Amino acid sequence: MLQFDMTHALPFLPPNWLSSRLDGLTNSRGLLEKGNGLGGYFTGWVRYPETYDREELDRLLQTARIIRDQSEVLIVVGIGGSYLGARAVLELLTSPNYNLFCKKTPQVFFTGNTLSSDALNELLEYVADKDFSVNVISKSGSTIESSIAFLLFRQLLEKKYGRAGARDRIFATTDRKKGTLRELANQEGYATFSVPENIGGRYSVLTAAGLLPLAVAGLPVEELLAGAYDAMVRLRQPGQDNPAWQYAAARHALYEDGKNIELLASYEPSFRFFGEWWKQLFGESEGKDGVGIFPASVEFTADLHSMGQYIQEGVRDLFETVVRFSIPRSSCLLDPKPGDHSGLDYLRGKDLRYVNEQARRGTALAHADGGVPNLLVSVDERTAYWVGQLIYFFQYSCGLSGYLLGVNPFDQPGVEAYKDNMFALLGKPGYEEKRKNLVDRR
């Protein structure tokens, strides 16, 4: 089971950091389990590793095989929770360079998360002479970044294969009943998969939103769900030995002590997009009503040579959570030759994974000495099963943390502010009065 270690955070925590929060955690757990707290309707993810539709999963796996057979490239169109989870798991379980090394599975590119014409045109040009399919992911179908990207790639598909041929290469993951994308999919006859109505985007990685792209890449999504299920069974048990309770309580205690920035770190470069997923999960869930820990992520050891100085000696308003994979996939024995002037003689006979682990330990000690509390989350290996545990651990901890803060962990009202202004400035019907006000302000 996933392990949580507070050794290098305890000196910064009050003696009652956990005991004083047990009542709050008990209440938060009840709100999650019963779905009767703020935003409680959107707690479908809490039991999803147990209640997911197995028939739809079988159909999803069959569809993934079809996509693999007919396509060199899969274009995944989505933004936020509609793509971050899938990309995070894809890179963590394979490599950030998956598209360079994949041999028997399609390349997977993620778009619909930008309004850059340069980025979109680059990808459109790349797939123009390739067989490709599109998985468009949106519960509403009205998000402008994804809508524009889907329009462009749908037009390219229809140009290459005709409207009927394009229909067989478009796969929509959306709301089961309503929304612009659902209406279009029904009209055109696209194959569809559903994101449960009671699961919000940032909690949807274990639904079809994340699983279809991962299955196309040949990853064992059933093992991912199995890991999440085992984490669910463990983390739903109340008590101070629960690692999710410990993590949520430690974060809350540090926040009340003025530590309002959390750095998520790992010593595996493939973890980078997991950090991006984690930032959305906690940022959108906690950052509202003038409260919340600001989530940031770093990649060690690379960022120790850029951000390390600030972390060590800057403003003491941050703490770190480090994710560690205890058993690396490979080894690399170091054998510097005498007289080769490498200066690495002291590493002769040592494995690079040992060096990496000592870097982690040394950094944790240095940062703690410098006033930065360190929390450590450990799983055994970088496999689908353990990544499933990580996903569920952070989701459950996030729900607990949001309720401890007294906010709704499942809405994101602030996200709508920029959208309203953007739609008004673009001249979208229904925003005429707002457009006038914005233009006057300029």
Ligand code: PA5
Given for the second form:
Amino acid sequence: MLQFDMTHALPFLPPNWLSSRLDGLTNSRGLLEKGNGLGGYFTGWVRYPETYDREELDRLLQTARIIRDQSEVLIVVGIGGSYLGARAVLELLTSPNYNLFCKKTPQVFFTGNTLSSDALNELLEYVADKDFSVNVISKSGSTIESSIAFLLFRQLLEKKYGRAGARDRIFATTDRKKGTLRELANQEGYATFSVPENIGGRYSVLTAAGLLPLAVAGLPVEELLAGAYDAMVRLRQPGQDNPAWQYAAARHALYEDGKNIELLASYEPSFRFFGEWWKQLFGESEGKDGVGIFPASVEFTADLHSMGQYIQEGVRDLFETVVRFSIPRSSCLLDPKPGDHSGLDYLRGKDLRYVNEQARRGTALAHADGGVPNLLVSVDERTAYWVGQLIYFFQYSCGLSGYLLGVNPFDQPGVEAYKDNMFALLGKPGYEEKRKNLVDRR
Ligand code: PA5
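Now show me the form predicted together with 5-phosphoarabinonic acid, since the one above was the form predicted on its own.
All chains and molecules follow, beginning with the one already shown.
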């Protein structure tokens, strides 16, 4: 099971950091279990690893095989919770360079997460002479970034394969019943998969929103679900030794002590997009009503040479959560020869795994000595099973944390402000009043 280690945070915490929060945690757990807290309808993810639709998963795996057979490239269209989870897991389980190394599975590109014409044109040009399929993911079915990207890639597919041919290459993941994308998919006869109504975007990576692109890339999605299931069984049990309770309580205690920023760090470069997923999960769930820890992420050791100075000596409002994979996949024995002048003789016979681990230990000690509490989350290996555990651990901790903070962890009302202004400036029908207020402002 996933391990949670507080050694380098305890000196910063009062003796009652956990005991004083047990009532709050018991209450938060009850709200997640019963779904009767703020936003409680959107707690479908709590039991999802055991309640998911097995038939839909079988169909998804069959569809993934079809996409693999017919495509050199899969274009995944989606943004926020309809994008970050799939990319996070794909990169973490393979590599940020998946598209360079994939031999037997299609390249996977993520778009629909930008309004940059340069970025969209680059990808449209890249796939123009390739066989490709599109998985468009949008729960609401009306998000502007993904709607525009889908329009452009659908038009390209129809030009290339005809409308009927395009139909066989478009796969829509959306709400089961409602929304613009659902209506279009029904009308055109696209194959569809659903994001359950009671699961919000940032909690949806284990649904078809994450699993279809991952299955196309040949990843064992059942193992991801199995890891999440085992974590679910453990973490739904109340108690002081529950790692999600400890993490939520420690974060809350540190926040109350003025630690406003949490840095998620790992010593694996493939973890970078998992950090992006985690930032949305915690940032969108907690940052509201004038409260919330600001989630940031760093990649070590790379960022020790850029952000390390600030972390060590800047404003002391940070704490750090490190995710560690205890058993690296590969080894790399260092063998500097006498006369190499590498300056690395002292590492002769050492494995790079050992060097990376000493960097982690040394950094944890330095940062703690410098006033940055360190939390450590360890799983055994960088495999689908353990990543499933990590996903469920962070989702469950986030639900507990949001309720401890007294906010609704499942809404995102603040996201609407930019959209309202943008739609008004773009002249979208229904935004005329808003437009009048904006035109004279820069
Ligand atoms: O977590 C969320 O709810 C959001 O990040 C959404 O996933 C994101 O805005 C995309 O929405 P949709 O899936 O409706 O296109």
